[in-house]
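Take a look at this single chain in structure tokens; it is the form predicted on its own.
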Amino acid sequence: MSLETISPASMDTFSLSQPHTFNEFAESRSWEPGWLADYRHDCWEKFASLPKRILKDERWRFSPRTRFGFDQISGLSLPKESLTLAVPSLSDGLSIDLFDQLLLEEPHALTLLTKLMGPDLGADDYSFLTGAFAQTGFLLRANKGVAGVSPIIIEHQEPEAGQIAFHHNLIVLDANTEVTIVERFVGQANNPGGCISNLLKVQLGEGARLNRIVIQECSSKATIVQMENFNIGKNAYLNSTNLHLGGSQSRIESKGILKEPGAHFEYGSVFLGNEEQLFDQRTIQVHEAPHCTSNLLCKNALRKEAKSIFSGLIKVDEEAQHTDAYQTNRNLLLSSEAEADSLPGLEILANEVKCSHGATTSRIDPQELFYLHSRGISKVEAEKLIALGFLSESLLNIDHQETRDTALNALADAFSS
């Protein structure tokens, strides 16, 4: 049975929540190894057993959850249309492959996908559906000693209107490796309005370093659900920088688990909202071991009727003494209709820690505008300069200069549009 037989244009015959949809999909993938078939079935069963969405779910507080429903989805995106790789010359010990290619050539390499969990921060339906239906994604592996390679470019293509693309991804870095990746989410030019459900699982070995940059420029009609679970080992370092410019609604869930002493988690994000864009961000920094550090800086600038939600938690286990953790959310409102909600929190069980969190929401200082206007700069241009200066701080952690310049230029271009 081909995929097209379960992806008709009519919503009357296709529904992600109906058992026949999964059964027909599973039948079309009967050639896959048994462990993967079992995993898909388990994910489907977990999805099917979820309670109906309720309004008073703390994990969705302040968020119009209905905007992330499945009513407008009429089909699954084909793998070849939704994910591409731009890979430099790879050194020995470093590989990156597509999910669907590995299923044919090296299926056992994907078994770790089934053992690592998603972030579990609210979008459980998307997480389980991704496990059940994913046909593509990437697997990045680095063996001990790999370092200093050029950035690997991964492009997630927004599917056509009414379609959803499920991407299931895995990054595994062995001890003392270093890799830089750039994930780009690009829009659909001809028929915009699709949905991307992107689930990423990361495992860093001792002393490994991952530099990850996300640039999201989907169409203004797209839905993006991005779920990330980072497992950070002894003395490992993870730096994730995220720029979100497109999409009608985006749900971002990020979980950093500092599992062994000396682990560090650096996370920065920027959202430039316009029109009625919704940016819903949920994060958690979990300190399980002593002598670990984490730092999270999320900045949003909101125009017109854009809305942002930030809910973040620093969790420190009893054994995680000498933790050093920070979490900051800053919001700049550029119109009277824009709205920002912040829910930072701490859950600390250890006593030898240094933890803090903070959130601010403000408008542009009139004195700053007056200063720039007195020097011949128009109000519109002055607001742009102030907002770009405010947002760019979160992008300065990008070590690769060319990529940093690309992100800064994309931000400036988006503000001018």
Contents of the next structure:
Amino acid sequence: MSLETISPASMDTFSLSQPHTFNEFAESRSWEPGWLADYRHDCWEKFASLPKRILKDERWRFSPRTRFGFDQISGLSLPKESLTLAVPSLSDGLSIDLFDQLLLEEPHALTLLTKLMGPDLGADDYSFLTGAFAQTGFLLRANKGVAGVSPIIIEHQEPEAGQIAFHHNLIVLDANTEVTIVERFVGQANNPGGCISNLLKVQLGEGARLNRIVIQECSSKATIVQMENFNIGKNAYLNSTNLHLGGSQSRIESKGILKEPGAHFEYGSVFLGNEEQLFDQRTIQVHEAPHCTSNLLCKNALRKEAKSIFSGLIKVDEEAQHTDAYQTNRNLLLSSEAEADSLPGLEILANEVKCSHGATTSRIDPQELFYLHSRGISKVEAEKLIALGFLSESLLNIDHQETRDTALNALADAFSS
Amino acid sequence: MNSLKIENLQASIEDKAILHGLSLEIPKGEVHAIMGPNGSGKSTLAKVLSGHPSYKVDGGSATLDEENILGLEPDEISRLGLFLAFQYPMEVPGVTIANFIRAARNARLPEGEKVKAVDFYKELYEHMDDLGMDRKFTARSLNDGFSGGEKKRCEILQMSMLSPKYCILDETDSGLDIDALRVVSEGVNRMRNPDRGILVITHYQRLLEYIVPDYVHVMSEGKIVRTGGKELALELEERGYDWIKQEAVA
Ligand SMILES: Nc1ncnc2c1ncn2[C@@H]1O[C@H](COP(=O)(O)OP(=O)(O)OP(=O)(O)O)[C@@H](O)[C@H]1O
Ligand SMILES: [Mg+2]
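What would you give as the form predicted in complex with its partner chain, now that the form predicted on its own is on the page?
In what comes next, the whole complex appears, and the chain from above leads the way.
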């Protein structure tokens, strides 16, 4: 058995769309268990049979999809550097492990990864390729009743230009557990411009609580695709707060499924766009069971020629009576070239529900600006104060103080650059 | 001379002339009051002096210690030392009072320098205590959902934190209850000193019992039409504005 991986150099004609690339990859992973080989093969087949020409696709509405192409990619990143963990001392019954290590030590623990679905909101190509090629990822597990005190820090590293990192991750929390994680997506200093394709599958048991904070500070040349699927069980609570700063283009697909009564899904995202950054976000809140609540707030502030797309759906099944579901998208345009598209949606089949969705796009009110101005604050500083005020609101409810400060400082720094 | 000096100022908004050659001088160390009917242009004067972009200056001059302020950006005027307490302070959701005042203080320091957080909060809390403001206000968004009186106190808080050379208070008394009126007036009186000129715009003689002015001016239709001592305010309270308007025409 070997942990050898294919390096970009070992293949002379690496191309993600060519079968020989997958075949050579699969060959190099021949030591893996059969079920995983089958899964990889299956994912590859699904990818290969996707229509070659991109036709009109509602799930990509408003998105310049070519910016998410694979043409520039000539190799896979090395898994060792791609994902690292900073783990506080963990209580018994709480563990976090890397995918590649588990493959050697406890492969069956990963089987759930192949059974759970991705969010399936449009980026099928990235989703299947991640299934086929991922060599790393993390698996976080908490046994019944266990609570983690301090947050677990997970660092996803942007690969070098021309490379792609596939991370396939899993979180399984048993009943009455509580865990906080901070996922950082960090930039590449040497040769920035790589691509991260991150697929996360989450399953929360009865009464489990997951607090997840994402801080994305990749380089301004990176491509980031984040796909996440949250399965929330009875009386379970999931809070995902996301700060997106870096990347040339990002595609975020988030699905929260409220599977059993009493489940709660809280989702917040903040994006500060600059230059020609593209932020393409698709969300869905799926209420499958009665008496569940979900609350989503996505805020984007856009400078220069930055562009954001928000497409969100609240879907309430027929059985999901007494649903409370809210969805809000707010955009602040800081230049005349910035652009924000918003596609909020509701699909409600139950009749006893409280749902609302709203989207607003605005510019800074000249009267507000004058007020700040009249106190001696320059135009640039005034815009910064207003925009930071607008965005930071969503970060203030991060419970863990150190993480909250990290996020707020990262946001302020991003504005000064 | 060290004064806020306005000469023959003419200004308009959306092609409507509001100030018709207004002259007024407020030397350092003095407190002046302007009274005048609704719509006579009092707030217009204050906003023109602060550099509000909606107004157009059609003529005349305005100087702060002999330095021209007309045509400057509002932030430049502010940093030169003019402060306007607004009649209707704007609400700015998301920007906390503390961050706002800190940014205004930083704007007065040389490039790259910043006020020390500890010193800043100490000073801020002192001023808040003086004005009877709950310290929790520092974390609230600027004027967002504040009551009328709370907004006015917040204006005076900013004024005391920025120690301007000249202050214009535009109807700071309106909307204040009796206790607040006293607290706010005391705040203004604390700022009275030989190095500062203060202009108080008000409709009520009552305020001038707390903040006793050196001069009272009457403004009508975009001009100062009469100037007198503090007893003029009492006379106006009794007789209204009509007799002055008539005298001005005659
Ligand atoms: N945007 C505008 N377009 C046209 N006229 C305006 C505009 N804004 C203000 N005005 C007019 O300018 C005049 C002066 O207004 P200003 O607010 O200066 O009066 P004021 O003396 O402060 O009144 P008050 O005592 O009610 O506060 C008013 O007649 C007002 O209607
Ligand atoms: Mg007025």
